[in-house]
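We begin with a single chain expressed as structure tokens, specifically the form predicted on its own.
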Amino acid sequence: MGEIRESVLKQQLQKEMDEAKKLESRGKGKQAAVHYQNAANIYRRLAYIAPRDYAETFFSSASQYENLGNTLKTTTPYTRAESTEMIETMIISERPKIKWEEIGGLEEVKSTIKEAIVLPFINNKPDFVEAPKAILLYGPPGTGKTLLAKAATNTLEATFFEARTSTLLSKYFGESSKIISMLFSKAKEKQPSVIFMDEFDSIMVSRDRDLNESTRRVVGQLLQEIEGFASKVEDKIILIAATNKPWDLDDAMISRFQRKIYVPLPDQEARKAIIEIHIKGVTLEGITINSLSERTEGFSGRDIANLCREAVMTMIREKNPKLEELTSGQIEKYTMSYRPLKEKDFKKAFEKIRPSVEPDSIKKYSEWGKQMGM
């Protein structure tokens, strides 16, 4: 009798996710919260009958499409205002003030990326040079891929767009795409134009998996608008994006970008000159910056920053041991002591800070590359 009861339930269960994602599509998204709604009392008479192990994530269902049919039932739309006023927050008025020198190593990535955003806006070139429009950074997290697209926008007089995910995603159904489109009409009407997104996966995941209609018109509109102003020679826009999953990315996507560069660990040069930036001012005693770059392989930029902030911290706090207890009146005139960094302040560090990023991952990245004949 379970059995049977089981079943009903999930063949209703269809029908309701069905006629809501239908009704989704169409942009009736009042109608589509009641089958949502009726779906998630669905999951829960599922998990009342569901073992223990199932439960869960049955009442994790429930919740979870309860919570999308009350958005797109209570939820209006930007108004045009709005929604400009939106896109107005993604333009940095200040160019980026980060340097390449300021970037420790990466100099191939560097010279690369350098090569890629100066040619579309070089006006005298033969009619065979073609000028790469959409760039993708891709590689492990904390290797720099943001510091990269901020040098590169401070090389150019452009307007920098940056296109946070969580503006670009629209809590409210069918305005990510609406936001999208205005945000590259934007850069065309303010070119030279640079738009950088970050966790570009998190919004251009792949079509084949199972998504629902609003994510899929993102990813459409998106590739419509990548599309658009690649093809016109005459356009001076630039589209930067960055990506920890590059194999999550939307193939159709994929195939937008002239080039794709890998922006990999550092190396012990590379490393070296991390290190310096980080300890800029503070002198060594009993270890040198190459035992440090030595003992960093397999850390990202980011870990060896992390490293040193830790290592400089710990000094800080050996030599100004009651610094949380100074009043704000104590502060202003407090002078801070220090000395130089040992091999003590950087064991602690060591104890602290680990590699981020798995051995196993940066084989995954390098067999993408092949894959995509890099």
Ligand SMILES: Nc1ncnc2c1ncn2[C@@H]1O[C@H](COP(=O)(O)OP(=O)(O)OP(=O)(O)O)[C@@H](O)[C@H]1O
The other form holds:
Amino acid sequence: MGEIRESVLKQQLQKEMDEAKKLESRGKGKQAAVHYQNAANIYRRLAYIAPRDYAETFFSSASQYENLGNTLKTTTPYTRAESTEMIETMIISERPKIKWEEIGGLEEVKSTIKEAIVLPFINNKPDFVEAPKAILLYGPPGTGKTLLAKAATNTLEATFFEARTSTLLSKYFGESSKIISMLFSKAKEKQPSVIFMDEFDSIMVSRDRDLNESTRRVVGQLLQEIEGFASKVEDKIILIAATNKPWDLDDAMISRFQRKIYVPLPDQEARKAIIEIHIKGVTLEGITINSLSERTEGFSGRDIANLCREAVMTMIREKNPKLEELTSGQIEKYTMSYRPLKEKDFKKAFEKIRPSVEPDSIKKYSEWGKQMGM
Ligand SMILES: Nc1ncnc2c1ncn2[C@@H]1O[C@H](COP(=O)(O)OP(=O)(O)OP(=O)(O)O)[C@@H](O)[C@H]1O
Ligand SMILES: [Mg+2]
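To test you: the structure above is the form predicted on its own. What is the structure of the form predicted in complex with the named molecule?
Zooming out: every chain and molecule, the one shown earlier first.
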């Protein structure tokens, strides 16, 4: 008797779950919620008739689907038009203006990227030439990953999608995977395309335990999409992702990237190049780029940019002490005074700007790289 009842309930459960998932995948969250809550009720009934060992699992499934139902109910999914609009905003019609020359150092990284991004777009190439479709840039914060990705897209005559991970991770349960699949089909429609996903690690992280399910689905969808275009030579789509927390990515995701490129902290030569870029147009007096490059050991490109900015502003404040008192009528006519940058400007700047990357964390990157066989 009990067994028959149990099997009937399980059948009903299956029906409710199938229906819920089907509706949810079509973005009909509110309707899906009803079926998830029916499923929760069935789980609860199963729990009452099940042996003790199983009861607990059934109860926990019941509350899981109850919660899922509640979440779906209280969030209003985007309409199709809204989702389409969202994808449209990811298409950057104005190309990023970053040029390769504006990125100091990283010569090897730059040529690897330059080479990697042209290969998939060459039609006539022998079969044995591997053309990476997915490239992962990883390394400490502020080392130029975003700059590199932008310069890369600047080189190509392609439609450029900047897919913000925060946009992809829609706060509405169940919407993210839909947005991802729309993004990739748009990229296919508009190919050749480059999809840039910055802060890629955040796609794997669930801030909320309830969102685990959603995160898993997003990752699954993304894996499937990458697999889709990566295996088709004729699809002229490449994905460039950047992260400073590569260890947060799961193995299946990492394996989809045929090229993983480490973007390190700048060495002294690179620091020289970066300083030159950031004090372009400024004269130095009694101080050299060489000495500055020696004193900035451990600084990231971003730290160096901040340091130079701070030194310039120290000089500007000294030469223009009344700057903040200018009235709106005076601003337009005001001529700014300046002088060459001196040691005292940098001394002040060094007091304010310290290296932002912990030396210990550098080890973490190389260990991760080794683990990945790089
Ligand atoms: N190699 C570099 N040459 C010139 N400027 C650089 C370089 N690296 C970093 N910078 C400066 O630092 C800023 C931040 O760089 P970028 O956004 O590319 O860092 P990131 O590696 O993407 O950092 P995060 O991991 O925090 O996203 C740039 O806008 C630029 O001013
Ligand atoms: Mg970045």
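In this text, all values refer to a predicted model and were calculated from it rather than measured experimentally. Rigid core: the largest C-alpha set superposing within 1.5 Å between the two forms. Numbering follows the first chain given and starts at 1.
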*Taking the rigid core as reference, does Tyr43 move its C-alpha 2 Å or further between these two forms?*
yes
*Do you see a C-alpha shift of 2 Å or more at Lys364 between these two forms, with the core held fixed?*
no
*Rigid core fit then Met315 CA moved by 2 Å or more between these two forms*: no
